[in-house]
Structures are given as structure tokens and as C-alpha cells.
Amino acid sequence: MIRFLRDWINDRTGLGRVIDALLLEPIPGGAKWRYVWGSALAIVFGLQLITGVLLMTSYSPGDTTAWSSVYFIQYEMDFGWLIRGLHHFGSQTMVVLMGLHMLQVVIAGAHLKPREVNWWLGLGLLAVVLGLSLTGYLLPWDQKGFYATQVATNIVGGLPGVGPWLQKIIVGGPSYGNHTLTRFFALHVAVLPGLAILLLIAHIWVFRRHGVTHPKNAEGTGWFWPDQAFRDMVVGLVIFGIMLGLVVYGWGNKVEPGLEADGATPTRSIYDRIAHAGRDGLGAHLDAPADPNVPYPARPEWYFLFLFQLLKYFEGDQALIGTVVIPGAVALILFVLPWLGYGRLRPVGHFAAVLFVIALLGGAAYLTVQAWVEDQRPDTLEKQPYAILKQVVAAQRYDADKASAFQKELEHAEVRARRAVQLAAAGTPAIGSRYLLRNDPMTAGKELFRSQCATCHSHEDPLAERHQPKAMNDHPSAPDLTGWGSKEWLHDFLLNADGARYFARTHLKGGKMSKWSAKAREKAANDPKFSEELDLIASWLATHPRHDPPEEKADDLQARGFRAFDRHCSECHSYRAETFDELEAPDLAGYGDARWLREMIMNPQHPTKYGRNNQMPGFRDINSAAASVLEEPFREAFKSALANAGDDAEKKEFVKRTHQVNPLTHLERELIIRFLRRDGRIVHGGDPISD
């Protein structure tokens, strides 16, 4: 039956003759392991086509959707981590195999007459493979690809005459955006693969015309099938194993699982652990979403580092030498190599070609290592045993301070990448993945606190990178806000109000709170019951109480904490005060919640906050849609404070100074609020923004 079916298909299609033509190729001298590199390239290219098509089923080429779709592939799609990882490392494998194949070809003399055309077709394939690597690098639309692409396109823009025009065509306009991404996507999935397939067919066609380049004294004849095919298959499996090992090794960021209501970590089945192993860090790395407002330590992928390093030697007016002259000369020499071996010059041309390709690959490798070394910290290089690294370090080009600064920027970028992955697990904003971090309290809120609040307040960075100081302000003039509003912070404050973290550098040092705290510290050391009372007050305030005072006989935390507060703190502080004339300290209703902090930031001089004792400016947006409504109580409070200042010019000046308003949008304010409250939820906007 099988023989009948085979004959039937062959009789009607001629498929058998095609298969025979492909597999039954004679190999003078027999099959050799050194012949495998061309087939290995074809195998990896086929794998790239398969994984590329699978990736296209979930990829969305838009500047607001690309990153989130790659996140979905990496972390949510079944086996997406494996598909993307194989595609990612497959592109790098092709570059390595191209170099090995080129070296093998010139060593065998397979570039010489009558195989010149096949050599040129191979050079065309090399250019297409590099083009595929370059265009594919941008498609995740992350910081690394976004800025590395700018480096590459800026090199194109430096070409004389047509450079700026060509760069604009590639970029799709004057700036990098959606058109850049869609053009690179079209090149990567349509134009360049189609061109690669055509060149590959022509390459194989011409190769089959002339056959394998074999030694003149070769004896016997082997066949592609099964002798050489077996060797190709073995090497192909080894290469696939290496690629798979790199994928399984894991280069990504883990998605930390959320805790269920009962505090238990969600259970994952064996299938889920394998199908979604990207959540455990397996697969390729994904950087933070591309954001032109955030700088990044741009470097090209490792196989373009040699060109990046070469450009360092030709700066300013000499840049053209590194971008055009040298690469153009190398391309020209590679093109004319077959012509150097005509006639009696064949041995000389063969030797020159081998020498040139070895020098080219060796030079590229050296420049790549040099570029890597110049970016490493001195302590990292001291651990390396390789003599070549020590020689590069000894070179005058190495700048330890510059290398350390680069690594600090890289570490900061990795912190952002890890944070973006965690945030994306809860979904990405519809307006674009870049707003994951722009509206993230622990990222943007931290930076806003640094710029708006850290002049006076200190705060330990909850996502501290090794290269940054632990605190944002080493010499605060206002309380340290690390852990503000928590039970621990409040308890420490009650016992050490005049300490370095609190009122030590403020005008309130030595005031009523400082004196009360000193007595409380002494009393708590000798009276366990009083110490328990302080613990109750801290626990009660840490719950941000805002409801009506509890019933007198109630025995829960709210009731016991309120009674302790009433006994020890009500002389100065109020709770849900209705009149403000007698207040000496902030009203503590809702202390520590978003509303209390919002009112404090917008109007710290209000009687329910610090009133006449205030020295902090207000931070609010007076140009928003809600400004007229929000500003009214502030204006009334200012008029009242100014009137109570009497005729004393110094008091009036103090009132004016403490009623200063610094501009801060509602979004920026809410980012700071959630940062201080350790609330990592993304702020999605609104005017005004609600809790």
C-alpha cells in the first residue's frame, strides 16, 4: 500500500525525482564533518521561520501594544517563553554560524573560480542575517532595543549626503515612534525573510552546480544521503541543544506570585510550571517598556559591539572613517577576494583570503572583548583570569569612573525592568505600556519625592539600587518618612519625637511633643502598663481611624486605642474636631490614610494640620479643572491666618511664606501619596484622583 501510494504521488507530481535530486548528491572524497556549517545555518534559519510565525500569532506591532504583547508571549502564552527564547538565541546563533561558515569556505578555497557567484550570494545572505538581527532587536519595544536602534540609525544618519534622508526613511519621521516600529516589523517579517529565502535558494542552486570543494587527491565518492545528512543532523541537534540550554538557563525576570486571601502561595500544576516557565525567569530577557523620557545606557547587541567600539577611535570629524570608510573597505575586499586567486595567483589569493578572514574575525572578536571590558567595574575585572582582559585594562582607553557609572545606570535600568514585569502581571494601561512605570508609585512616585520632598524630608529607597545612597536626604530638616504611618514608625515617634528621624532638625524640637515624648520614654521604661498604652495608640493610628468614636464599653482595638489616645494625647490633638480655634497640633482623624496625607500636602497650614506652626509649602495644581473647588478652603484658611497675625509684620511675613504654593499635578501628588503609603497600585489618572 505504501509503495502504491508513493508511486501514485510520484507519477502525478514528480516529487520522487525532486527528493532524489536533493538527497542523492555525490560527494567526492566522502562525507566530512567540516561540511556541516552550511546545513547547520539552513536548519537554524528554518527554526527561525517556524518560531517567527508562531510569535506573529500573538505579537501586536504598535508603540502602545508591542511591549505588552511580548510580555504576554513571555509570561502568559503557553510555551511562549520557549518559542521566544529559541527565536532570540537563534538569531545570535545564526551570526556565529555565518562567521564559522565563512571561515570554512575560504579555508577550503570554495570562494575561488568557478564559485565566485556563490561567494557573493553568501555575502548577501550575511548582510540579510545582520539586517534581520538589527530589525528584530527593536520589536519588543523595550528600553534596550529602543536605544540600541537609535545608535544604529544614527550611524546611518552620519553617512555623507544621503545619510539624514536615509535615516528619516528608516525611522519613519523625525522621531522614533509607531512608524519606526511598523517599518522595522515589515522589514523583519516580510522583506528580509523573503530576500533571505530567495538568496538561499540561489545559493544552494549554484552550490549544487559545482558541488563540494574537495581536495584534488580525494579518493572515493560518498553521498549526501545518508552519510553527510547524518553528520548534519548530529551537529544540528547539538546546536539546538545549546540554544535550548540557553533558554532553559533563564535570562528573564521572575513574576513574584501574589498571595491569596488565606496567605498561601497559589499552587501551580506541573503543566503550568512548564508551559509558563517564563514566570520563573526562563527564556529571554525583557527590558522595561521603551520610554523616550527615561535615559538608558545604550549598547548594541554583542555581535555589533565591535562596530560600536571601532567608532570610539574615530570621533568628531573623523567619525566618517569608522562608519563608512573602514566598513566599506572591508565589504569591498570581501567582494573582490575571489578575483585575487585567478590563474597562477590562486595559491596566493587563497592564502590572502584565509589570512584576511581570520584577521577580520579576530579583530571583531578583540574589539568586542575590548568593548565589554571597558564597561566593567575594576573589581569585576580583577576576578577575571584571562591575560587578554588585563592587557585591555592596562590600555589608556579604560576609564574606571566611566565604567562604574555605566554599570550603575545598567543596574538602575534592571530595577525598572523587574518592576515593569511585576506591574504588568496585573495588566498594562490601555494608553501604552510605558505608563506602567510613569504611573507607578514605587518608580515615578519615588522620583517625584526625590525632586519635590527630599529637600527637607529623608526617606530610605524601598527599591534601593547598590549605586545609590540608602537615604534620599542625608541632612533632613523635616521628619524621616520611611515607614510613615506604620505602627513601628508611630511607636518610635512617640518615644523619640526629638530624635534625629523626627523633630531634631525642625523648629518643633524642644516643644510640647518633644517634652511629652521624653517623659513617655522614661515612664515606659518603668511602667509596662503605660508601654502597652503607647502600643495601643500606635496600633490604633496605624489603622487610619476615620469613623465615629467607638462605644464606651467596646473592647476591640479601635475602642481601646481611642481611649488610650483620649487619655494621653487629647490635650493637644483632636479627633474629628468640629471647631479649629483651640487646636495646637494636627487633628488625627484618619491619620496616615490617603485623604489625610492629601490634605497635608495640599494645605499643610490648615488648622487641622500644623496651622500656625507650619513651615511647609503647599503642593497643588491651581490650573486643573477642580482648582476652583479645591482652592476655596485654602484661600479662606489663608485669610484667617493672615487676620490672626495682627499687625506684626514678621508674623505676616511668616504666614505668607508658609502659605507658599508649589505646582504639583493631581497625578504627581497621588504618586507621592501612594509611594509614602507603600501602595504599589498604578495611578490611572482622573481630576481629582480618588483613593
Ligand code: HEC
Contents of the next structure:
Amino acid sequence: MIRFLRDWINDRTGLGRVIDALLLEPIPGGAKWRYVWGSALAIVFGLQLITGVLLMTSYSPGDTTAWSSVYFIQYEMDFGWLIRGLHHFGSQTMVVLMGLHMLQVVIAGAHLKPREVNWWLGLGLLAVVLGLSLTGYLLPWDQKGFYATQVATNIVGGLPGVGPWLQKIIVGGPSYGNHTLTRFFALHVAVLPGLAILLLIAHIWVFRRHGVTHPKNAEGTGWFWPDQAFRDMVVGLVIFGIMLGLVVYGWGNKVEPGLEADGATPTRSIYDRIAHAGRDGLGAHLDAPADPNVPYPARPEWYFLFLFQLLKYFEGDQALIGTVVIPGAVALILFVLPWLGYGRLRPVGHFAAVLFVIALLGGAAYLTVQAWVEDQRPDTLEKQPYAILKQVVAAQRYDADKASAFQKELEHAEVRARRAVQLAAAGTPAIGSRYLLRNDPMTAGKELFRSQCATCHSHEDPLAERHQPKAMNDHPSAPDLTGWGSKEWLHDFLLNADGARYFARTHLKGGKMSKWSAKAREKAANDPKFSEELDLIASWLATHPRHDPPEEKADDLQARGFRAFDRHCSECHSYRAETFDELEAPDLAGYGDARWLREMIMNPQHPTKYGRNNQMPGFRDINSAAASVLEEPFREAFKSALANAGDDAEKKEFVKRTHQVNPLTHLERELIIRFLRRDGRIVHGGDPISD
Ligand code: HEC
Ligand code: HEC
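Output block for the form predicted together with ligand HEC, input the form predicted alone:
Below is the entire complex, every chain and molecule, led by the chain shown above.
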């Protein structure tokens, strides 16, 4: 049956002759393991084409969509992690194999007459493959690729004469952005692969014309099929195995699984665990979405590091030596290498070529290690085997401060990357993936808190990494707000309001609450019943109650909590918006919820907040068109607080302290509110959406 089918196809198409021509290639001297590199490259290239097309089925090139589509591939698409991982490491494998192939070629003298043309075709392929890596690096549109590629295009722009013009063409206009992405995409999926395929066909065609370069006294003849093909396949499989190992090793960030209603982690089927292994961190890394507003410690992909390092030696006027002269000279020498092999010059030319390529690869390796060492933290370099590396290479150039700063930035970037992945699991804003972090309370909200509030308040950075400081402010003048409004915070506050963490550092030092708290601490230590009551009040207040006081008889937390509050706190604190001026203490209805905080931020001198005792500036949107209308109620609150302040000196002091209002948009405020309330959901707009 099979034979019939084969004969039928062969008879109608003549396919058999083509296959024979492809496979029945004589190899003088027999098949050799060292001939495998070219085929290995072809195999990996084929794999790149396949995985590349699969990636294209889901990738969406565009400023707002690219990152999310790669997120989708990596974390949601069935086996997307595997496809992307193989493509990612496939590109690096190609670069490594190129180096090995080139080395083998010059050692065998296969670049010499009559194979010059094939050498040049090979160089062309090398350039195209490097171009494919460079363009591919940008496509995820993450911070890493975005900034690395910007460095590359800036280098192009620095070339003499054509530079600026060339840069404009590549970048797709005067500035780097969406058009750069679409252009790189076109290059990456159409122009360069097409060119690579044409060059590859020509390369193999010309190679077949002259056959392998075998030793002169080679005996016997082997055949491509099956002798050499077998070796090629074995090596191909080993390489594939290594690539697979790298993918499975896992370089990505995990998605923290959600919790089920009962607090347990949801169970996943075996299929789900394999098909979506990206969620467990397997596959390639994905950095935070590209954002021109957020700087990034840019470095090129590792196989371009040597070039990057080379540029460091030539700064200012000399930059062209690193960008043009040396790379140009290397390219030129590579180009003319075959011509050193004519006539009696051949052995010399051959030897020189081997020497040159080894020096080239060795030099690149050296520069790569040096670049790496210069970026490492001092304590990393103290450990073996890195200590040896440091001695071998960058010892004098090494700058510990610079390296540490770089690592810190990298760590910071990694916090963002991890966070972006968590957020994307809940969906990406339609306005673009970069708004994942721009509108993230734990990222943008935290930074706003740091710049607006942590000038007075202290707070711990919940996402601080090992080498980053946890405290946001070392000399606070306002209460610590880490965990503000939670049961733990309230409990600690009630017993230590006079302490260093709270009011001792403020103008409220020695105030009513401080005094009360000092007494309460003493009492709680001796009176278990009172201590329990405080617990109860903290638990109750942590639910941010706003409702009417519950019925007298009820026995739930709300009722018992309210009764305890009534017994111990209502002497000073109102519940439900009575004014400050009567009691001199903030109203506690809804204390700790978003609305309470919103009011506090916008208008801390409001009668339900700190009134005339306030020292905190208000934060409002005073720059918008509507601001002047909306300011009226705030002015009223200010006037009444002023009227209630004591004598003239006190009034003057009050005006000085709080008349000032800091501009803060609605979006910014909501970001801060969610950050303080440990609510990590993205803020999708500027309005108070929901508490
Ligand atoms: C100029 C210093 C200063 C800045 C800036 C500041 N605060 Fe305050 N904040 C205070 C002081 C002082 C208090 C104590 C009450 C008062 O004086 O009104 C306070 C009280 C608070 C409280 C009440 C909690 C408590 O324990 O009493 C909250 C919540 C708060 N601030 C949040 C913020 C937020 C959010 C920001 C940033 C938008 C901010 N603060 C900016 C000084 C500041
Ligand atoms: C003797 C009066 C008094 C009593 C009793 C009292 N407080 Fe206070 N409390 C104040 C004052 C006044 C302030 C404002 C800070 C200051 O001036 O000391 C305050 C501040 C607070 C704050 C910080 C408010 C903010 O803006 O963040 C909380 C929370 C608080 N009290 C809770 C309680 C609770 C709960 C009780 C009862 C267990 C209680 N207080 C009992 C007077 C009192």
C-alpha cells in the first residue's frame, strides 16, 4: 500500500528524483561529526520559522497591545510558554552555532578558493541572523527590549552623514515608538526571514557544488543519507534537548494563583499545569510593559554585550572608533579572508584566518565577561568562581558604586516586571498595557505616596527587595501609616498613640489621645476585661462601620463593638459626623475606609477630621477647569476652622500651616487611597469608582 502510494506520487510528480538529489550526496572521506554545524543551524532555523509562525498567530504588534499579547502567549495560550521559550532560546542558540560553524569552516579552510562565494553568503547569513535577534528583542514591547533597542537605534543615529537619516527610517519618524515597533515587526517576520531563506538556499546550493572540505588524503566515500544525516539528527536532537532544558528551567515570573472561597489554592489538572506552565515561571522572561516615562538600566542581549563593552572604551569624540571603525574593520577583514588563500600564500592565509577568527571570538568572549563583571554587585564578585573572573578581567575598571546602583535599578525593574504579570492576570486596560503599572496602586500609588505623603508620614515599602530600604522616610513628622486602618494598626495605635510611631513625632504629642492612650496601656496590662474591650473596638473599627448604631440587644460584632466604643471613646470621638469643634477629636464613622481617607486627604481641616487642630496640608485637584467651582466648600471648611482657632497668634499659625493646598489629580488621589488601604486593584479612571 505504502509502496503503491509512493510510486503513484513519484510517477505523477517526479518527487523521488528531487529527494534523491537532495539526500544522495556523496561525502568524500566519509561522514564526520564535525560537519554537523551547518545542518544544526538549518534545523534550528527551521524550528525558528515554525515557532515564529505560531507566535504570529497571537502576537499583535502595536504600542497598546504588543505586551499584552505576549503576556497572553506566555501565560494563557496553550503551550504558548513552550513555543515562545523555544523561539527565545532558539535565537540565542543560532548565534552560538554561528560562532561554532564559522570556527569549523576556517579551521577546515572551507572559506578558501573555490568556496569564497559561499563564505560571503555565510557572512550575509550571519548579518541577517543578528538582525533577526535585534529586531526580535523589541517585539515583546517590554522595558528591556524597548530600552536596549533605543540604545541601538541611537548608535545608528550617531553614524556620520547618513546616521540621522537612517535612524529616522528605522525608527519610523522623529521619535521612537509605535512605528518603530511596526517596522521592526515587518523586518522580523517578512524581510529578514525572506532574505535568510534566499541566502540559505544559495548557501546550500553553492555548498553542494563544491562539497565538504575534506582532508586531502581522505579515503572512501560516505553518503549524506544516512551517514551524515544520522549525525546531524543526533546533534540536532541534543541541541533541541538543551533548548528545551533552558525553557523548562524557567526564567519567567510566576502568577500567584487566586484563592478559592475557602482560602485554598485551586487545584489544576495535569493538562492545565503543562499547557500553562508559564504560570509557574517556566519559559522566557517578560519584563514590565514599555513605558517611556520610566527609566530602565538598559543592556543589550548577552551576545551583543561585547559590542556594548567596546563602546565604553571610546567616549565622546572617539565614539566612532567603537561604532564604526572597529566593527567596520572586522567586517572588512572577514570579507577579504578568502583572498588570502591564493597560490603559495594559502597555508599562511589559512593560518591567519584561523588565528583571526579565534582572536575575534576570544576577544568577544573577553569583552562579554568584562561587561558582565562590571555590572555585578561587590558581594557577588567576592564569591567563587566570579572572584577569578574579576581578577582576569575588569579589576581596575570595576566601580563598586556604579555596579551596585545598576543592580538596584535592575531589582527595581524586576519588582515592576513581577507586579505587571500579576496585574495582567486580571485583565489589561484597553488604553494600553503600560497603564497596568501607571494605574497600579502598589506601583504608581506607592510612588505618589512616597513623593506626596512620605515627606511627613512613614510607611514600609511592601514590595521592597532584599537590597532596597524598607522604610520610605527616615525622619517622619507624622504617624506611621503602614497597615493604617487595619485591626493590627488600630490595636497598636490605641495602646501606643503617645509612642514614637504615632503622635510623639507630631504636634499632637501630649494631646488628648496620647494621654488617654498612656493610661489605657497601663489599665490594659492589669485589667484583662478592658484589654478585651480594646480588642473588640479595634476589630469593630477595622470593619469601617458607617451604619446606624445597631439595636441594643443584638450580639454581633457591630453591636458589641459599637457599645464598647460608646463606653470608652465617645466622650471625645463622635460617630456619624458631629463636628470636631465640640469634641476636639476626629469623627470615626467609616474610619479607615476609602471615603474617610478621601475626605482626610482633600480636606483635613474639615470639621469631621482635624478641624482647627489640623497641620496636614490638603491635596486636591486645583488645576482642572472645574476646580474653582469645586473649591467653594473647602474654603468654607477652612473659614470655620479658622474661626474656631484660639487667639490671633494661633490663627496666624493655623493659616501658615494649612492654607496651602497641594495639587493632586483625582486619579493620583485614588491611587494613594488604594495603596494605603492595601487594595491592589488597578484604578481605571479618575473618579471614586467603588470603595
Ligand atoms: C506636611 C506633613 C504631611 C503631609 C505631606 C501629609 N500628612 Fe497626613 N498627617 C500629617 C499630620 C501632622 C497628621 C496628624 C493630624 C493632623 O495634623 O491633621 C496627619 C494625619 C494623617 C492621617 C490620619 C491618621 C492618623 O493616624 O492620625 C492620614 C490617614 C494621613 N495623614 C494621610 C496622608 C496622606 C495620604 C498624605 C499624602 C497625600 C499625607 N497624609 C500627607 C502630616 C502630613
Ligand atoms: C480623651 C479624649 C479621647 C478619648 C477617650 C479617645 N480619643 Fe481618640 N483621639 C482623641 C483626639 C483629641 C485625637 C486627635 C489627636 C490628638 O489631638 O491627640 C484622637 C485620635 C484618634 C485616632 C486617630 C484619628 C485619625 O485621624 O486617624 C483614632 C483612630 C482614635 N483616636 C481612636 C480612638 C478610640 C478607638 C478610642 C476609644 C477606645 C479613643 N480614640 C479614645 C481623643 C480621644
